[in-house]
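Have a look below at one chain only, the form predicted on its own, in structure tokens format.
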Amino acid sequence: MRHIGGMSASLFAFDNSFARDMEGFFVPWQGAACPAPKMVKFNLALAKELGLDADALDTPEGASIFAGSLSPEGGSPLAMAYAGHQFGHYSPRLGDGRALLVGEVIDTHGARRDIHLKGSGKTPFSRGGDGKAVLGPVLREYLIGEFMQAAGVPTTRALAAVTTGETIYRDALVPGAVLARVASSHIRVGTFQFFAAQGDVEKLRQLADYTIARHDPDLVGEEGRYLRFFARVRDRQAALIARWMGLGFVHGVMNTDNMAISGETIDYGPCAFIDAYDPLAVFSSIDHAGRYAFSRQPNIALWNLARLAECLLPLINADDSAAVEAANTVLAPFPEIYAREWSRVMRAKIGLEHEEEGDAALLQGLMRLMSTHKPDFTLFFRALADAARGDAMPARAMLGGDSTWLEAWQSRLAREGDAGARADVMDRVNPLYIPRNHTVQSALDAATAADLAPFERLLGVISAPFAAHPGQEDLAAPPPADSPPCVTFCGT
């Protein structure tokens, strides 16, 4: 055990099941030396939902730590194998080519959640990269994930960010950095394709009883649980996108080494918003066909798990066509559940509570007028409460003038009761502010100045998304007209 400064590093109850149950997955590994690590943002809401000392980890010894230069006592740090296809493009060797899971911790509700290091430099799956990460997408990450769990959406959140006292060079020289991320697991479709790859059944099998008893733990033993177990992901997988749908995110890489079995979102790598609707958004550099458009994600997610079908046939039934039957017959479904979320999702967005025989037809023919006149994705929503509270003026505008679906709409919405009560309930399932591409990219400029305040501000509100914050307006407005189109970066 190191210690720097005289304090252990003992700081973590770790409980490292998937290095102690699942050798051959994995290779042991150490995160590089940093010449000065410094704390820039620490989670102290989440390391207390961890159970963690927070007192003592928001200090330099901390910044050692989640910096990966210091291993902390109890720690099993290991690049975790997995392959994956990237851009539709089949990889059988990537794994964690800059990051480490450093261990396991059992929080205070009793869930088991991975402590990650995205950034700690090269690991044997490295493939000519230099494992480091910098400022500017780390703190991405932190205002995304943390919206993201204000926002009710699954997701993997940052615990702390670190600058490694390095420079970089990306663009341009820009200062190095490690994001200490937490998920209730970093199981991949990828990792299974990995060892299905292999024709390795046995390991195939360790690798999904041990996710079975991680995150779908009553199907242990249980007669045909690799099928239930398919289903299972496929539901969590609808659920998630139609969660995205509703906020107008485009998370930009939709490999199946980014698709987390727990059903949460990982990787903010190119992801963005759309500002005005556009059904084909693409924001990411090297999406030049469109593969991962805003609207596509549902079909991709459909995909992506027809591959981990794939993997899971001979676990299924060894006889291969009773396999690939039985299969599909779980998979056919995926669009009519992922319908039933995408509409839930959107009922509510549009203050319905209960379901009604014309409610798709009302919400087809909002998307098709969204799709023509384009207005803000986020403000429609928050301008359609008003108009549930009598001020349709705003709406109508974004609409093109076009009363028609308004008073449609109207009508449907008096037979939920007190228009303006489901106007109340409409403003705590839309956000006011989302991290808008122009005001996170604004943020993140001014962090890898040395300047944290519009970080800090940007944050502050994005973080209690749902009620207007004085003195922010700026925040929840659309770019300026003149801006320029967002791009974003993968492998930053």
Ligand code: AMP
The other form holds:
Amino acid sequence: MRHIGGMSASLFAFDNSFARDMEGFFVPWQGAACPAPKMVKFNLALAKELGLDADALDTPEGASIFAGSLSPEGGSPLAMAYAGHQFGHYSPRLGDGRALLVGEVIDTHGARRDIHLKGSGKTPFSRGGDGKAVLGPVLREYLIGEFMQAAGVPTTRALAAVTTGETIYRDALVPGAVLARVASSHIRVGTFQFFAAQGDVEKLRQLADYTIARHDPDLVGEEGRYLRFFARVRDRQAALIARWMGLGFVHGVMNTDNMAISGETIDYGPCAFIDAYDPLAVFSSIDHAGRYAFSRQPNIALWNLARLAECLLPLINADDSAAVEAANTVLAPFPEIYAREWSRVMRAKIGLEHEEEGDAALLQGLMRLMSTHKPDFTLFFRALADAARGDAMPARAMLGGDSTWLEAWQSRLAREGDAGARADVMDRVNPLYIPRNHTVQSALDAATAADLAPFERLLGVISAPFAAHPGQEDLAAPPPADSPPCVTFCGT
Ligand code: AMP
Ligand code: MG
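Now show me the form predicted in complex with adenosine monophosphate, since the one above was the form predicted on its own.
Whole complex next, starting from this chain.
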């Protein structure tokens, strides 16, 4: 069955604003034919949220659509153009080298969402790449996106993972796959850079106006909207990175093409979560200098925002030095805004609802102790809730046997009301389960060898990460002491 040029019946109520309004920002394109599309995992809950006909899509026809080889009726598949700074070096032309925006739907909450494919074949932006994706990384993105969603972090999400029937060579022969991904948009800092670098101010204005209408509609037509829009992007990034830091998440490849204007986490390539606390944790095989290390992420967000500011300058003010000055007034407070967001996240993790003056010092004291004693970053906060319930032993042991900090925290917590009740609230913000590198890796290895059971089991617990799952305790445990360090890979 070859579907190219074929059309499926009307399965999506598409409303493709990007294709309609943004000519010149993309190349209309079709997915590659593939020998045997097969559904590996369909996200029923997300399909329902999008208002899709799940029964019609969790089918062989749906698999062909999500593999990119069957064009759904009403879709306008296209490869988006973007540029980007990768590890600090500017590439003027990146773009969707193995991805397609199929179209947009309005979800059941009235929000516009992109349906996008990753791994659907070569495009005019492929450069040397093969345009493909493979099963392990596709399922990794599925797992981590679902965890982020469950943990309340803005994120793109997987709608489906399909295999294509091809075998692809990476470091070994592995199953070819495509991820169908949903995002509130795929507009990145790099999308702005593409046109800014060409000095095309009118195109830039068109992109900014489109993006404002999509993500900050209250600013449409407002005076000073480009600067105010920039402030919104700044605030979303500050909030997002703070959420990452609260979960021990290392994105791994915070290039400007991987920073979404929407404030969603995008592109789960070489990302990973820390087990033992380590501010300088790096997992990506190519991040030799540690540019994207755990604790550097807020600074990198600021660096990326500065690149966005440069793009927006001609829109902010026709006078360049006035534009620079205005952009700086928005950029300069980022560290302060981020610190506030981080403190909000971390205060919740230690059970504090009301803000007091000494809280910052209390948190800094905890981070210093963590740097020294390197407790498991996830389990420590669960142990802290147990300490609030009266069993401080495990938390104390994780802090090297020192009680000083714990006692200061306990007297602070006492001012928040009933400690047992606070402990329950803490357990609702501190996950018991995270996608730990060793559990993710073994689930992906099994899936690559055609056994999906470990993937399903892991997906089950990390989709409800705050609750205890009897019988699944092994998935909450840190890696065995003798396990090799985790290394992750890009572009796979
Ligand atoms: P990423 O690091 O995954 O965000 O990708 C960076 C750039 O490389 C984007 O322009 C991708 O489209 C492109 N890319 C990554 N992998 C491939 C591939 N296998 N084939 C073609 N382009 C790719
Ligand atoms: Mg990317």
